[in-house]
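The chain below stands alone, shown as structure tokens; this is the form predicted on its own.
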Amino acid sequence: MMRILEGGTSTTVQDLGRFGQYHIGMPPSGAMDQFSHRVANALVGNDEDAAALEMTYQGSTIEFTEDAVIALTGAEMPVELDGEPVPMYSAVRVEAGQTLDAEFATEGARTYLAVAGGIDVPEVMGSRSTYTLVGIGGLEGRTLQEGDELPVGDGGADAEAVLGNSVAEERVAGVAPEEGVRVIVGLFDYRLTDESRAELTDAEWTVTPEADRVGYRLEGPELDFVEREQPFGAGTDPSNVVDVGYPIGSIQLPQQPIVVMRDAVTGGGYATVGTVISTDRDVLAQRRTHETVSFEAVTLEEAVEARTARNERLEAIVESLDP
């Protein structure tokens, strides 16, 4: 049992996420950073979908009751275990009665705290992933607050198996500001003017405090569309279409850009200029409010590319790692 007793300011329970459900308006939640959520996992024996903790700027301060192993991947987050300071990409051992305390994260947005056996809550609707805009999953649907208690599952791997786990910094993906976010523009960039279609790539964008794991919502210059009639079925602003899909990495822009994130809704009526593609929605996860964001066109082919070299590098580190 893992005792909550401090929530940090905003920590989830978290798997890969719920899928299949997009025709009844369900998004797929998940982790933001799902290489960082797979590689803790892994490094614990855990199955790659096992719920773990997402934490988010600050960490939790946890009560571990029964002996434990965990790892932490994702954004640099100093944490110590009783005072003696945990390393994060390894798999660490936690003795009954000892205090987890994770602090403000130095660099990167999302930490991800595995255990070994997974944390055991109800699944709901395939995942026991956190969707707090509906509040289901995870611990009754919301962060998690002081007090709370979280049952670890019992299969995770034999504890002296996984204690020599540890990967390399230079196989872990980084979360360094300065990396651009590659997206595959359309389906509507054909409403922007010239201008603003070659703008969306050009210009260096500003993470705003409303960046969340709903949208993450972009400040810089002003994009034009084109004039015309609008169609019926279509809002009357410029932005406006006749309502669509959204995919998760889509970029719309009722005014400045926002990036449909893993916990948003599924449709709308907002052009959709452009997506980032599956892999950078990883690194655009760990970008943090007031840091930039510049957008790469690519392709479709490069884009499976990128996402096929990804997959490649995770089967590498998980290979490397004690089941």
Second form
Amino acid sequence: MMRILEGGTSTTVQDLGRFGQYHIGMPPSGAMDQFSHRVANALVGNDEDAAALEMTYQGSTIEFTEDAVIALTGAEMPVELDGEPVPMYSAVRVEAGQTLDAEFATEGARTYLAVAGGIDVPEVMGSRSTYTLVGIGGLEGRTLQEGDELPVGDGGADAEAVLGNSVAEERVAGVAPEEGVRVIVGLFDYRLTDESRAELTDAEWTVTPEADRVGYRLEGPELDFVEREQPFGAGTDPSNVVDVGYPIGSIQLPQQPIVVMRDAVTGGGYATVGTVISTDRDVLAQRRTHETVSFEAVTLEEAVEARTARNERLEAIVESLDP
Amino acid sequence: MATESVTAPMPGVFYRRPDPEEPPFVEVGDEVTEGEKVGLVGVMKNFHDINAPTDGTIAAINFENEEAVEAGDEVIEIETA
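Alternative state: the form predicted in complex with the partner chain, after the form predicted on its own:
Let us now look at the entire complex, which starts with that chain.
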């Protein structure tokens, strides 16, 4: 059992996501940085879809009531176990009665804490991921707070087998902040003026303090839509279209851009002018408030290539570890 | 006389008041005790308390209410006796 002594800024239980429900308006939730989440599970010998903790900005303080093996990945966050620093990207032994204390992330936004056996909260619609907006999954559908108790699943890997596991930093190096976050432009980019369409990928956008699991609200130049008579069924604002499904990662422009993330509404009437590719949503999820992001337009083929390369990189890491 | 700084632990918005209608937590010249709440940093609609690290007198408040702060920014300076 993991007993929460301090919840942190926003810590939730997440697995890879709740799939197959998008058509009824249920977003996938799941780890915002899927790559880091998978590496954390691999380090402790879990299946890739085991539930782990996603700790945002300030991590949690957790007392372990039984022996455990844990691993930390993602955002750099100083973490101590009974006062001793815990290395990231390594399987680490925790003894019953020890307390893990996570501080504020120093780089990146989200740190993953996996525990051998996974966090054994009940599945809701096939997933343990927390979806706080409607209060399902995870622990009572909410962020963790003082006094919470999380059961750890049985059948975790043999501690002796996984305790030597670690991943070298260069193997997990993400996309540097100065590189663009790749987007596929469309479907409604034609609604933008030529100037604004260019600006979408030329401008530097700043992550606002509201950016969260639902959406990354950005700040930058004002983009303009082409004047038109709104079609029947569309709202009166030039940013409105007749309702459509929103791909995860799509960029909508109610005024300033919002990149729709894993807890977002699944459809609506805002023109989506581009979609951040899946590989780079992991990158965006680690961008902190007030940091900047720029978009780089790629083709669908380039996006698929990026995903293949990412999966191969991940596969190589998983294969280098003991299960 | 020594000065200790109160730093923002994470990026966000600095708040000097608990609520827009309420008076600020502290003003320059106020006496504070260790652990006293002197401000808030808000991010993702979560608000993190900023507490005085020591007893002393508020010597400077370097940020306006609702100004953007970065992790490590020295938001308030406290003069210790």
